[in-house]
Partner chain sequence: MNTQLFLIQVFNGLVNGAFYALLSLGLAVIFGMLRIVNFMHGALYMLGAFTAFALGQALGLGFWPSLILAPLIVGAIGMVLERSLLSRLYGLEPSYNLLLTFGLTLLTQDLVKQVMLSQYAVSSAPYTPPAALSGVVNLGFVVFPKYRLFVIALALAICLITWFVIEKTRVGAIIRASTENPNVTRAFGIDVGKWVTGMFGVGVGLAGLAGVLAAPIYSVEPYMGAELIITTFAVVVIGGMGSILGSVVTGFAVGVLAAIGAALYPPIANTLVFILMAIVLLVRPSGLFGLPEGAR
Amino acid sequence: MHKRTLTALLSTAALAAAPVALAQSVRLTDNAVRVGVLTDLSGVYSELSGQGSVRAAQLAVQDFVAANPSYRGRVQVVGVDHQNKADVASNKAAEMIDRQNVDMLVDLPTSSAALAASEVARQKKIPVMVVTGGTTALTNEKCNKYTFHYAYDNYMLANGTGTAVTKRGGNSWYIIYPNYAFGQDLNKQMIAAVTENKGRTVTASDATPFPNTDFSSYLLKAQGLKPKVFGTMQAGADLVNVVKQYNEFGLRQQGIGLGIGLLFETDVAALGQDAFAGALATVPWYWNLDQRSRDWAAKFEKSFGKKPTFAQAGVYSATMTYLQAVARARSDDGDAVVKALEGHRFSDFFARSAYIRPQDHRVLLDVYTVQVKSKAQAKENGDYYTRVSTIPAARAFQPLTESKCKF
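That sequence in the form predicted together with the partner chain, only its own chain, can you share it?
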């Protein structure tokens, strides 16, 4: 046997047995891997991501180092506020990469901010893993070699919820959506998902101002249109107001169900789960999905004091996936890590049957259509969802044939 072949065999064995050994020879640009959590630390998304996302990344780093005791390089987490503004996100991303030597960016709530940071990452050749931003543009016309879209996206939300609700008889919709990148995209995707099956229609669809507090005009319009489903594509504080007023106007009693585009655990907490009870939504994860998820959630809660949202869990998973890619690539060089990520198959407490699609960098994973429980149905605090169905990774996201991504 040739010496070279032997070495290769031995290293393969070492890889399988202990990735630790490899970590020793990882080439780090400045003797440290720095994870940059670019997020909303003060605004509307700060509760669902924010400091919790920073903590999640820190936990991922701790766990990674603990699992690789001989890992030589330092691993650090830097948390920065992008204020949900595209220009701030762009400046901060550049600053983190240039001055703080950040090797990757993660989280990125707010689609416009995510797109801006993704563009900076492309120029600087630094991987970015978008977890909390939803726009499908990230894996379509605005895709690039360094951007990965991790937890959810608008296609997956619409595909999951639109299909599930129509299948349950919700075959006529009136949709309202906030008039900006995220809302317009989600509206388009939802209409496509609802009208896909013959005979299922969208009666009307209205753009609402963003942000907005009073939705009574649209609720009254819904009363007149009498659709089976009132679909709201609002997010965060706006969604909370829509749902509050949906209940106030008694639409459910008039036979008009509620379909929700994007639902975070914090929205349910803000309004109380009875206000949402019965509504269907699609989520990539929730804390009491199964025992594995519970275990991680318990660890997070012990450290942070609150139950994790799917965004925060996603940040942990994305950070861990990145660090493992660094270990596999034996380098924190952007191009090397991207190569190690592409085509990678894995499964952790958050991302099940996951596959990083090399052609557009969509991270495929199992997602869940859930129905919100009433308070009476909840077995414990924060027990919000009943799983209606699991959508397997391969069917949950936009098929490659429809992708407009080229890089």
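Rigid core (definition): largest C-alpha set, two forms, superposition within 1.5 Å. Please read all numbers here as calculations on a predicted model, not as lab measurements. Positions refer to the first chain, counted from 1. What changes on going to the form predicted alone:
Rigid-body rotation of the smaller part against the larger part between the two forms amounts to 8 degrees, from C-alpha fits.
The form predicted alone, contrasted with the form predicted together with the partner chain above:
Only one chain is given; partner chains and other molecules are left out.
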């Protein structure tokens, strides 16, 4: 099977053999619902999303069909690589919708790719659940009727981590960020959070190439500036490189703390948790949050061979939320599903106290500020975080009064 176009058919039954009960009660185009996982299958975000996100969507379909047997053989998952490039994401999204008859798109790591695919979906009137892209533009100036922002966004990250670090005494920052939509937006959001909590930046932030492997010039600059916090807004493999070099340059021993914009479990695993120990981050979920999360994570690990990241858990939750909306709408028509999603309240193992805000399609949910444990503090493999606080859904995300979204 080609790596960049992975199609997982959950049933080999012919589509023409639709169950009579379903055919009579639900209107499905092509007699099927097709979930499109548009993701990074080959680049810097492939470990944290990638094939794991495709598998998470498949598990959601399996569980949905088990609870709704009239859909048996009628729900499929298609996984496609967007290579973290906006032009590729745009072309692949159009191809998935027009040629593979995909009814929704999900995942979308890399904000520029998410924005590009969101625009295609708007034109085609297909719902999009952005889980791994972080830019708040998706629910502001670039919002549209068919795009929903799930899991996290840059406002939530900065509101949680920027506030917590600054209030703990980290009140002078030097920030670097990857020079594309996600990094530019997170830099802006983090500066706002720091200054709102009476902190400051010691100099203008520096944009870095994306992707990048050598951050030595920025670390040398930090040594000269001597901020209390070296803020890195990188993600995935770029973040791993930054933190590795931060430790090699001995900034921690020089009294310069580490401020992380976006942290995934795979980043901690890549370097070992001692490299991140003591750092604060804000996450929408982690696998050992509670027993409900542990139970789902064990099921995922048994199926995929690795513990899930929050992005992969979010893809499961978003896929299930979409399919349940299809069931409520009794149709996979884009407009009907959007109507079924707007204003929906729910709580699953991933999204607690969740509410889909109809005005801008921000999915509100409880989130958590966590501190990375040292290896000595961990009780088992993958036990990375101590929960510092829970930020309720109503306070975790940008208030509606500040949103620039109009659709």
